[in-house]
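A single chain comes next, written as structure tokens; it is the form predicted alone.
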Amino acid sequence: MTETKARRRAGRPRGFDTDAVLDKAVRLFWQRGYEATSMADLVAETGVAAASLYAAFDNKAGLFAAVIERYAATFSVHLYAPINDPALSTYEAVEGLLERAASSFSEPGTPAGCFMYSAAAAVSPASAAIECLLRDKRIAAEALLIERLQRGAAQGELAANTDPAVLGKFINTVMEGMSVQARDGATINELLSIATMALDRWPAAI
């Protein structure tokens, strides 16, 4: 984009909401995945008009960049909240991430299952960009977690031979397959029993 077309752009107001425009695409992506949704369809979902999208937007891989952003502020936020309260031990905070994980990724007014997993199905090498955006806050979340682990580690919170990073691969795993029970179908009750399993095997200090 030129710098001239991008300050018209900036300056030139928009006739919708953009964070509502936003929430109704993200849960169209989250339910149906990238490739499969035409902007067609996110014309239909959100009621704006195809030019207008096209304006704010670029095009559909800039508009779901921003839906990824989108939901990172709102539905991420939420999930990893306890992550980053410090207010709770390491085993809480990881307790209330698996427990958030599974009211979230079964909640039913939501597409099921964790949206960073679910709109990258089945995208194309043609959409490498896409995929790579998803990835990127994918590790992010997962460097997160392992930065708290580490943090517990630190504190005398985990057993001495633990490795927080692999741990932190594995509660993201946990979370991975949480989130692909949820797409078959499976209820909050049997998600936390999958969390309730894998904390099972919370490496404690002795």
Contents of the next structure:
Number of protein chains: 2
Amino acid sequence: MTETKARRRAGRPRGFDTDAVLDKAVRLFWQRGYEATSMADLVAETGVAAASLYAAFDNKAGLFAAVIERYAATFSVHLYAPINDPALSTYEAVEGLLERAASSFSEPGTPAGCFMYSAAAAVSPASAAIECLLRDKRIAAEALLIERLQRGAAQGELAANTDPAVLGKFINTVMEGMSVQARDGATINELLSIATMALDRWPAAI
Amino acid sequence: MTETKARRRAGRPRGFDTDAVLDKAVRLFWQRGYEATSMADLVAETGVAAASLYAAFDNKAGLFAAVIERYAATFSVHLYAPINDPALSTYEAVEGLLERAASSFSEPGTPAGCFMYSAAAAVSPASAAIECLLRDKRIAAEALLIERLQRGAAQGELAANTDPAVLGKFINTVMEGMSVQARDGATINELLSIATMALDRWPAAI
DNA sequence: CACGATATGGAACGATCGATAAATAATATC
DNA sequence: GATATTATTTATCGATCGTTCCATATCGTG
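Other form of same protein, the form predicted together with another copy of the chain, not the form predicted alone:
After this comes the whole thing, all chains and molecules, with the earlier chain placed first.
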């Protein structure tokens, strides 16, 4: 996250706010996916001319990469906050994660489900690199969850016979499924009841 | 499923096997999704000229609709067989369903995951009808699962405080998540351990 | 104020998209 | 075998795809 100040030489200043443009691009890619979102769509939605978008992000793939980071910095950070909260027990952390998934995946103001899961579910071979970008994010997020569970296991918060890697994969799988459910119109209450059932029979110690 | 024999009038016979063409089209749409699969791709893969495909299926959407039915008649039927097997207990039926999901989603000879979940996860507004076709299939499959659970509940196979609708949505959510996991490279053993953990939540009577 | 540097708006690029027209080939029926 | 009907081949359609060129606009610096 260290960013060299990029000492400006001169020239006309950028006429649009990068983050504001990315926010609008996030919505488009989130809703329609990578392939079904055209540069013309992005120009229409953001009000920024194509040449300016290319000057700022190189190409469509570069714009999408910036969109991924923007989504991660805004939505994902909030979703995964309980995992990084040292005040929460392991169970509370996972409970908070699933509750936030239920609410954010069904949030009326944004497209349903999770951007990371649906924005590039299936793409052409030419866009394989795009699919890989999101896959890496998904795998990294899962690894973060598993690490949290491993810390909990090390502190005796899980039953001795519990494999944190399997439990983490299970929790992550439920979240991914909840995203599909939300896309298909599941309400927040339905998602919460799914989360509750996943948390049922939590392998607590003792 | 009733099909009028479509009494042929005359004319040159079709030069290709419809099901064979659909099988190849299934693979393409399964792997790349609806938007990222072009008619040129389909022509190259099937060896059938574009005009012939249009004569047989009207347009790309019509071909995709036929592909959905072909997938349902081949892969989905096998996946959901345990649900319709009267010899199995409710638990065994769900267990069989998840086991088949684990193996078929990671089957080396086919694209990873489930066609129904990933072939049109996010599409353009112009293709909204396509997305709806698959969503209806997903919802119908979930309803089928819930009906099976309701029958089990009626026969006392579930704990009295269990809501079959919630349990069915949970099982279905895990399956949808398993599809994403398979897409991201999960092995059959990893998927099976996820399924096992989901079944650990099983609300048996007594 | 002049100059270099960067951003913008508008027009346009070649490629590919889904889809079709027209001519020809191959069958069933009479 | 003549005719009606359907399928195939080939070429091509207008629209849209991602991308770029070019002239102009607007800044920091000398």
